[in-house]
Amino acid sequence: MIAQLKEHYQKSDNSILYLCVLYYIVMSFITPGFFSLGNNWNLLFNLMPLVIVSIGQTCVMLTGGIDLSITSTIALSSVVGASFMSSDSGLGFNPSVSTFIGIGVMLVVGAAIGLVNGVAVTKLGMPAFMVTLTTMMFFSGFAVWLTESQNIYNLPDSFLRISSMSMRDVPIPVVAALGVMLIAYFILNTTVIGEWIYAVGLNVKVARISGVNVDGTIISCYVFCGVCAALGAVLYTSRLETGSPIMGQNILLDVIGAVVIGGTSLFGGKGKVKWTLFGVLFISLLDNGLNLIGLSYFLIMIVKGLVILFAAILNVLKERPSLAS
């Protein structure tokens, strides 16, 4: 039984979008207002911002890391950013100029968590787990003390308008999401550190005998993690309308089950974007059809970690036959 799923799971890079495809079509028939126009606008800009976080997850994971402090890091980015923002900080930028700034240290905020992730994981020989771990218990803290656990208001109309914007028809979130997995695209399939980061991921000691700079790349995949943390920041913090500290701190589970579902391997060196796309994909149609069906928020959470735990199991057993044996 245990080899026939693991053959099964091999056939197809597109399984899991046509589980979506399957999941879709029965959830239309036995959940009311599933295939409504609004439910379906609901689930694609709940979508965006989590394809962004899975795909910086992706690469993290890619090299045979992890990141767990991507929640703490859109926490903290969510109410850094806000506090350039808004009118009560008494700054007193132009609403447009508060927002460029605003942005701009949301980024900057995530690129440094991962910096400081990379760095501890490469510099100091410290466990991905570990160090994840810590970072997400210090800076969510850190985002709660800084606010004494208060939301940020009173953010510019120009910054909470990014939700709801459109550029060409193609609102701005899809744009935000389509542009980060181009990037993520290009490089992993046509530059060198798209082959270093396979490479790392695959056997570390005989990427660091061939030349690869193993250091450079694993810190360049956290800090661009940190960075698409932060972009989901900007996305949740103009749709809520607020600078949380504890804002995300709900997908975690989410961001991960998604890149395991879509395929990418819990070993490193196996992995594409379009998987990433598909896992989070089905991970929102599961989590929006319970939502819908009324299950409480303990069965859905209880659901995802079996669906999850499954595709773990099979990712494992992909990777290491043995284990069927």
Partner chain sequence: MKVIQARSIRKVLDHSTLILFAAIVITFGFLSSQFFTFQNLSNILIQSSSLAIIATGMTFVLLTAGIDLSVGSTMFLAGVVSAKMVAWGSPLWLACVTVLLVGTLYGLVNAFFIYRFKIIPFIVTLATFYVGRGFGLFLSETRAMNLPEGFLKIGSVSILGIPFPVLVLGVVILSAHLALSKTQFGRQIYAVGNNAEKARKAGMPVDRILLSVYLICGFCAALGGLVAIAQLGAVSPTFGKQSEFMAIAAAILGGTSLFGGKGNVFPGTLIGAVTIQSIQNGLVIVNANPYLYPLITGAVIFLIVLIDSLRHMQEVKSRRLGASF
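Note that the coordinates shown come from a computational prediction; the quantities given were computed from them, not determined experimentally. Take the two forms, find the largest set of C-alpha atoms that superpose within 1.5 Å, and that set is the rigid core. Numbering follows the first chain given and starts at 1. Compared with the form predicted in complex with the partner chain:
- When the rigid core is held fixed, the Cα atom of residue 306 travels 2 angstroms or more between the two forms.
- Comparing the forms between the two forms, the C-alpha position of residue 295 differs by 2 angstroms or more, with the core used for superposition.
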Contents of the next structure:
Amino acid sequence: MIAQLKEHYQKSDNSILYLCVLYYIVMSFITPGFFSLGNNWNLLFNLMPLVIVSIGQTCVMLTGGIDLSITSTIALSSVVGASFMSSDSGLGFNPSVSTFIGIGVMLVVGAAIGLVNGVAVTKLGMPAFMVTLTTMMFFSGFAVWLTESQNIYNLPDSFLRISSMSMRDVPIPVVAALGVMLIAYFILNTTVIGEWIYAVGLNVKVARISGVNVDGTIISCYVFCGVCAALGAVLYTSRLETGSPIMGQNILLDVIGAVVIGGTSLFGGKGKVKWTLFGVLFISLLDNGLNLIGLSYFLIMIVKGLVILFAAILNVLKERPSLAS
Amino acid sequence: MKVIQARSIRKVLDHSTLILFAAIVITFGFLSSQFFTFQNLSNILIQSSSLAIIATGMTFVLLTAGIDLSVGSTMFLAGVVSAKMVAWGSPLWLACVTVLLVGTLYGLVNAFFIYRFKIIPFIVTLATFYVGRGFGLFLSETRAMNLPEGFLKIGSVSILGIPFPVLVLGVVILSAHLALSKTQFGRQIYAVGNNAEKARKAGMPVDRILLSVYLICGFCAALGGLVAIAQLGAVSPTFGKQSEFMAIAAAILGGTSLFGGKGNVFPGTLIGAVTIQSIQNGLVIVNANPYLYPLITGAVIFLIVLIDSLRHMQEVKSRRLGASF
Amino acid sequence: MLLELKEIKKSFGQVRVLKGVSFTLEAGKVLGLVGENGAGKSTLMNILGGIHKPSSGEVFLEGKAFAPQGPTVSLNSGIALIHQELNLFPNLTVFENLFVKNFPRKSVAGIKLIDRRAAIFRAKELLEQVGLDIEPDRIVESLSPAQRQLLEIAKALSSSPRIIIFDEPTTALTRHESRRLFSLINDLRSNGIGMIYISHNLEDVISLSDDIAVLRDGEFINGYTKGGGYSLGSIIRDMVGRDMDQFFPDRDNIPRTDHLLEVKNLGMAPIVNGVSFVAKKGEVLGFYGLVGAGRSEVARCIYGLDSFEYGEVLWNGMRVKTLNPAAWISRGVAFLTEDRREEGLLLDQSIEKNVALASLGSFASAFLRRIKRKDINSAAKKKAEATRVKCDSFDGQATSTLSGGNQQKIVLAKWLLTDPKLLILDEPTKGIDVGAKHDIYELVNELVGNGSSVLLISSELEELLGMCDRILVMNRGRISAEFAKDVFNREAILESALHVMEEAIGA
Amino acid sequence: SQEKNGPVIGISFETLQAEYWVASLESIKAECERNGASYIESVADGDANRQFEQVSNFISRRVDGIIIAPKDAHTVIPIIKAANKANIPIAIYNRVPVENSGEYITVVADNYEIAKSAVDHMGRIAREKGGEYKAMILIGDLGDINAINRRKGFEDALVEYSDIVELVAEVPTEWNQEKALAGVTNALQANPDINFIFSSSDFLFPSIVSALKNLDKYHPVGHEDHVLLGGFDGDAMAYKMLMEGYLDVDGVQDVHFECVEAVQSIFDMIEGKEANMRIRDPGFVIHQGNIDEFAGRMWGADFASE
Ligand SMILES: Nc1ncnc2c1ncn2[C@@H]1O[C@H](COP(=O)(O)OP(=O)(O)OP(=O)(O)O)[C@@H](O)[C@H]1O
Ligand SMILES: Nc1ncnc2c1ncn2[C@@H]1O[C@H](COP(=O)(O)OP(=O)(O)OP(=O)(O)O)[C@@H](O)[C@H]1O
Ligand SMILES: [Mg+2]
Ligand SMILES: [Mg+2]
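Having seen the form predicted alone, could you give me the form predicted in complex with the partner chain?
Now the complete complex, all chains and molecules, led by this one.
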């Protein structure tokens, strides 16, 4: 029995998930309030936007790129979308129409930034890190400048309800995240462009010679990533009831960290949707648990670092037991 | 005719980073007469010294296709430890030496996990990024610390008319440049960065090389931290935050590749760091609207990278034509 | 006895690659090692080179037990290994590649710095030995495969070894350089150096070797000594375990007269200088030339991998405007490049995925472009089998773990799967064993028999003579001669490949 | 935090970037302990979303009261709603929510007003002394509402003195000492005659002092080359500079007062008593003329003596 479990563990690529389960069980015992319905809902709600954003990032990283500009995408689409919707802006649409327009505008902003990134990376041959670093600077600066640091509020109720509303008992954020995951899974595993994404990430030259539309593939990934970030912005904005020019400023390391911890390679060609889900789950659980346990600020940081390291070591030992000695 | 034209364009583009740097300097020089003073140019050098030193260490790591996210935390630790030691009455030189040791040790910790457990550098240094800052916050009780006069004196002293930070920078750049281009160790770093597996097959001490680049990076981070606090005279809880991104940006701006095996410290990384700092400096000198800082910085760096990559495309083309011109 | 192997066994996980191989090597002798693709030759040599550890068995070096813990140990014990998959660093210069393990150094103020001048001087010597005429400070990225191969050989010589292992050193070389290499080997032999020579060119092996060992499926099958009375036929029988009748299979198909591909005055100085030619339907058109003659470059320009300065390309009589691989593939043109590792294979991906890569479009639904997995997988598998790939699994094994020749077959299978109207082959049989070569020739014939054309770039004149309807000879970026099948003439072809070259050097 | 049987307070701070926040957090924690309560703390690193998540976590852990220093005046609204829905008393520290709906305690020092009166006082000193002034302001993070308010207070105060004070440099610092140092140095390079500096936070003083020292411009009040200095917060560095006679004016928030009142009100609410829902910290402006009177109330004084 145990041997069977062990073998299953050795073979599967879900080890981060098992770590999460372990962590969850341990935390349930030592942290008051951790194992409660309310907290599980919290976990789920905190998880969803991050999952959406990370899935987009995964696609970009599969091509061997990186998108540092997701934070600015979130911020810019948050304020642009909010200013379309806000009753203060005086565009005077009726609330549900303006909700539609607002969300549409947000997604368009995300797609546009993704397009800029993608074109710069492919057609202009610029390194992804620098492209997205500069677009991050530019667009987040742009968001702050546009609003002169002011938040935008008085958003229509129909928009605010997004984060709390349900569709057949499933909350909208969950629906959105599931949708994004399914789409990503479908694209990556069953379509031509999915194969192309992996091929580009493994070896651009080989891919190009084999007839892969390299530029198109990479650009679509950046656009998808931008749209995902914008979708994250929709959830965040609706939840905070505010369009903020600095929204999401600090989630970059969480997102990239989650994707990489899940097992996706920074160099491209290796990664899965489910890995990213597990990685995000891991990071969210970690934050949630440490938050509730009542440690002080610096201890939380130290423990967070140690747990990440510990998880990585376990994962490596699983794959290569010989390193244990 | 067309060929000649293409060639002359190529010639000009060959020195694009330098030319762009010059273009920035000249533009600011036109906008403000203060920019071109000797004092200001020396200020730029002094202000970029800390970043350039850290970016130098980062360049070593990037050359092996690694990454070090923990340099900001190392800087912070360096600051905190030196402040603490001086507060406890240790002499300045001892504090400095200890700090450099701490930095090197930090690099050793990174290297240990990377090469003992074969965990990817991103995750290891992400973990030590948290642990280091957490530990620094713990030591400093999350408070700003002022350093004694002595430190500031080091920061403002001049030797043979060269400001101390610039002197340190010079020594670091020179030795790094020598090490990378003129020693066997340096050339082997490039080989490992190109393909670690091949390097191992060729019988190179791959592990030792990886170990040493992280040591060097840790050392440089601590040294950069010292240079920065010697100018500041204080350490705040945010000291060194985001430094890792700026260091990576400086290195990549100077032509180093995230994928390893390509790049140099001189002139590459040095120019990268100085360029970034010149933009900041120039914006203050011309008293630009504070909201425009990130927009201009982002746009200018984008432009530099763009022109550089266009040049690179040209170069690849001409390289294929052999060494004939 | 310089070197002795006893009952060497090696498995990778469940896969048994070597099943107990023994042989000996004497000083001043050349041991030829032959066997089918995947027989285990490279694996065996990697064991000697300290890269793999044997699962069991012993090695004796000059009578002493020898169990290298790593490549350095082997190197220091005087064993130099020239890898089948070149082990060069393209981002470094030629001389840096030669000495990266051990630079000539000088002490400056107590610090050991690279003695660049000495390194370049020594590099020039080594390059001259192998007949490579390039500047030592050229970056390796800019070298052609042949130049890289010679560099790799020079690198092996730089450590003054007692034993040199050549793992298919001539796959990228033309006869000209090969001959030079053989005379080098003869020099080394007279200096008392022991060598192991692995090649699928059996004539070479026979003419070079003192002894020959044949491997099949990881087992030692037979050994021959010079003058021991053996023939090419018997070696082949030992290798493949069956008799082979005719080496180049017959083709009874006659090319039509309509032009499929037409190239007019194509040029990119100084590599390609005004090349014009026509490929007809149903034809096998050969390209011959020396290293750097520009054959590969012509194909690369046509296929849109490299840009050119002037000239035009016509497809079915129409001028082609978009020259890129995707467009060519949709027109039915496939291009097998000469560098399989850099340009042919996704090394971390399975065989199935590699073979399928170029044909995904034709196995996808119109709506949403969903891939018909089952269809494509079985088609890919069929093609891979047709090329006689030896592997453990089609969907589980990464292609990087395949033997060199088998990797080459995967790339070929990939292009065959696209069912091309025109197949451009750049050194297609590089590293492929005799049996499989035969199979590939048959595949080519089948393709041509169905009305497709083949553009065959090869450095093996025999292969061209046996397969082509016409042969074009390239020289310094120009087409210097054309030969039709009925007037094939070995000497004349060689002459036109060499002749102008010498003239140009003289000028 | 030790597990006690008393109530548990969740404390969420947006940042611990400046010493002011650290002092506040310490003070609140001390107050909680003094009242026999335990606490859990969290810091959101300037991320409104993370703060929302952290407070939600508190709520699901069913803490008895929440004290929060929010990222800004808008994003705190859903947090208040959530707390109200869960029936947990909540105190908003240092920032006023834009909307007046819902039930919450606010504790604020008006950043705008305090900054304005501090700068106003600087202007007065300048007028007394006579002469022309070139002014520089160190701006905080442009995404931080407090930084914006302080900048606005500064600008509005200067309107009255536009005849003698000219604003020549606005240095964005992103609340980063290194950036501040580079910025001040560069601004002084461009305008060597700057003699009126206002820092949006005291924690940037080390940068200013370092830059001034390098140019030999750091002199005590009364020296002929003294640069008029003003700050905001009232931290230890400012306290020292005041006592040593280098700093002219500082706008101070009364941390101790704010924290004691906030915790008190939370406990009143927990116990169902009438609580003071709107606590206003008038703050004060300290300058060389009133040191003796106010220095003791500066929170930095305690820190400086440690
Ligand atoms: N790391 C590995 N894992 C699994 N199988 C391997 C690995 N390395 C080699 N093999 C298998 O070992 C067998 C022998 O490979 P090897 O490279 O020694 O063949 P070879 O005789 O050199 O063939 P070729 O003539 O094609 O170069 C092949 O079938 C290959 O698939
Ligand atoms: N991948 C490459 N990158 C850069 N330069 C190359 C490359 N391949 C070839 N060259 C250069 O182009 C010239 C022509 O090479 P090409 O490969 O076209 O000749 P070839 O006739 O195919 O000979 P071979 O392939 O045997 O070297 C050579 O001088 C070589 O230096
Ligand atoms: Mg082989
Ligand atoms: Mg060729």
